[in-house]
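Starting off, we have a lone chain in the form predicted alone, written out as structure tokens.
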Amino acid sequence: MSRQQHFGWFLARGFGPQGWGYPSLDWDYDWTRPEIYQEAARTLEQAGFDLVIIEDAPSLGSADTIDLRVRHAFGGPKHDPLLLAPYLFQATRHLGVVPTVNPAAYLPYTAARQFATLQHLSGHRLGLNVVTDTGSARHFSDAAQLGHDEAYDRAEEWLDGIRSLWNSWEPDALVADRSTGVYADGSRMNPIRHRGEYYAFDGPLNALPFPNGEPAIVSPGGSGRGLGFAGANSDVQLALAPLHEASVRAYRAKIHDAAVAAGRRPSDIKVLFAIQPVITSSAEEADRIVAASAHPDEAALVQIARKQSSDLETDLTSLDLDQPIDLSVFGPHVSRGSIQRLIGDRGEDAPLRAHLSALARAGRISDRSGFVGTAEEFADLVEELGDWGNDGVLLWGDFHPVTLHRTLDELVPVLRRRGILRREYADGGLQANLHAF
């Protein structure tokens, strides 16, 4: 029996150039205008998706590596996703919109007021992807730069403070009695005086409470501290893990244990695994793509090297493909974990070509070695995840219409026929849709 699951789209390139570097760019959409994003949002709503999460990284990196980030538009430029949200709300009626926000960038009172405004104007469809990106914090103030766990401590205080402001109006504070002329009862509003380690502010908030729940909180953290933050605060966990049964069940157990430790129920958090499938029209086409990926040409390797150069803020394109990487080329700004993801299990003596070729290699959905396959094969995978108790998936890509239609045109009907993908939305906004099943 198929189990209905939640679906979302992770806008992986953020509010930046859509389709850059691909032939589809010649559709001539202007990424600085709202139309391309509104068209994509309408497509996702027609498909029955719960939400779209808009990635963001405000920083272009260090002064010495900015060119690597912008040369091929992998790391920038980008506009602010919070300001894109109203345009997407205007174009849709049910889709949840989740911009990425960094607590280092928003004072709690300002954030509480702006988010409350968007929650009301959108019909309770706002979500917030709360990240602690320490590399971007330097743009906001010297005091904003913290270590990994401290940044989560600050995010926890920030979110607690915002929620205290959202709840500074008691449920019966809004009177709106025309016969007496009383709009609100000030005695039912709680004075807020927050004096914490990272923030100091007073309330109450001059915005109304939410009849259909607060904005949904999303978090992507995979560390112990990040999972603890998710367990205590999140409605959706953006999950990255190998998609085999033991790994999926173990990851979900960690999230659920963190929720219980924070006094919440496991069902309070929807765990959505991020997947970037390549949907093909036939098994034969999928086999051809996988076979070709085992022997990438120089152009494919250069494209991967460009993206890795942006992510690692280190120019790999200037290195000899047939020589091992001298790890001294990676500055102190590059995390050891990021370097290890490039090196993998091939070791430091392997040539750069081997590392890039491994990243180029694709696998078939049918044998669970990768994500290339037909819509039916991908639906089999999603059903299998559901059998393991999973809540849903986040598909991954940019917002170019070609990307969405290549992924969704054949997939949506298959998922619907199997009863995996919703046909109707619940009333009440994003929270209502997340908890409808």
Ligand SMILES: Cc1cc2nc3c(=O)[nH]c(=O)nc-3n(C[C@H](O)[C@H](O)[C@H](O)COP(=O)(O)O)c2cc1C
Second form
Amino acid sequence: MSRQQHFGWFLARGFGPQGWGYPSLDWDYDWTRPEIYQEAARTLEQAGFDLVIIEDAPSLGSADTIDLRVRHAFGGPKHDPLLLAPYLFQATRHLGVVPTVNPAAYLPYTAARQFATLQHLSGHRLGLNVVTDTGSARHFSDAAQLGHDEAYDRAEEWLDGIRSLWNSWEPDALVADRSTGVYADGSRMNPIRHRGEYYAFDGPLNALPFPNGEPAIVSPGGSGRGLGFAGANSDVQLALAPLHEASVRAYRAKIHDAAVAAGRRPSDIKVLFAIQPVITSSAEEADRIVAASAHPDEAALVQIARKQSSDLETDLTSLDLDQPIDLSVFGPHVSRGSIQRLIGDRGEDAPLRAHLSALARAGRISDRSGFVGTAEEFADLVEELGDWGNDGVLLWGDFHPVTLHRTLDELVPVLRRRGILRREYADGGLQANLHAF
Ligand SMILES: Cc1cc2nc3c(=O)[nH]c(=O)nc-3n(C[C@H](O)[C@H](O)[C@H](O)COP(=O)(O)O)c2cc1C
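Show the other one: the form predicted in complex with this ligand, since we just had the form predicted alone.
Now the complete complex, all chains and molecules, led by this one.
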């Protein structure tokens, strides 16, 4: 029997215009209304997924590059995923819902109370994707702007503070005894007086404690500091790494070492590797897609240039495709790592066309050169990950019904037949499902 694994869906462009600009996705769904997300959440629950994670960036980015972000809707608008969560809870019974939150945006007391409320409303199905995006911080206050590592320090203080508030009621503080008429015992509440580096607040929290565990903490940061944060705090780590045995095992070992260093067990953290597969109905179809991707037409290159321009907040669409990129076009806000990912191993002298073409190029799952293939081929890959001890997979895409059905309709039965994907949910919410195996 294959190793059972956990499945998540990453709504990669957040709570925003679904499928904008892709003619095949032009179905006139209203992205500002809950229905399209509720339909997707029901589909994912039917499929047996543990959780859906909603990407977010609260900011439209640097003031002078906003047009690059909004013109084709790659970088905005985005509405607040925390406020979408209750609609998804209402449409489902078991699925975990994980909005992305940035500690710069919420004071700990407000956050602790809002998250507690959602954890109760949802039957313990809330998770929080904690990110430390430093570019958004300026919208919240001048003092909120920090460097990379300090943003992680703040996130740790924020989460510790929230957890102390969640635990500010002692286990027997809730009495609810009708015979004595006592609802709660105020002497069993910890007043909490937090005076830290970044926050100052008092408790106790005006919300009930959790009978079935706290909201699950999810983290995506892959730097040394990010892995340290995950080791100390997370229930789920979102991993981006080449899916070869050595790199999968090395990534998992780093997370496990970080957990042990923080006094936790390796099994306390589920590592989900992020993959965006293109599932085809035949090997021939997969071969055709891969062959066509080797020769992208101008329209495909322009679309990639637009997306990169939004993500890198740098206009690549006005550059000559047949010249190398002058690296001074990238402002100081663009990380070296992001530029390096664009340039790859082709080097700075290669023309822009070569970099964009490389991004267009797809590969076959069957020879491990990419992620285009049949459901059986993809299941082989996931099974192999399981053989290396992996906990799960994070499928990556939009929430459009067309995307979900193309990806899942053939895949789910194959994964189920092989025993990789759950058929039943555990009782008790997201934590119970994550720790059921
Ligand atoms: C799967 C995945 C999902 C992510 N989701 C978000 C997100 O929703 N919002 C965000 O600001 N950053 C997101 N990030 C970026 C990370 O939070 C982080 O900024 C980035 O990995 C750099 O952190 P690091 O230096 O610790 O790696 C995501 C990264 C990955 C790999």
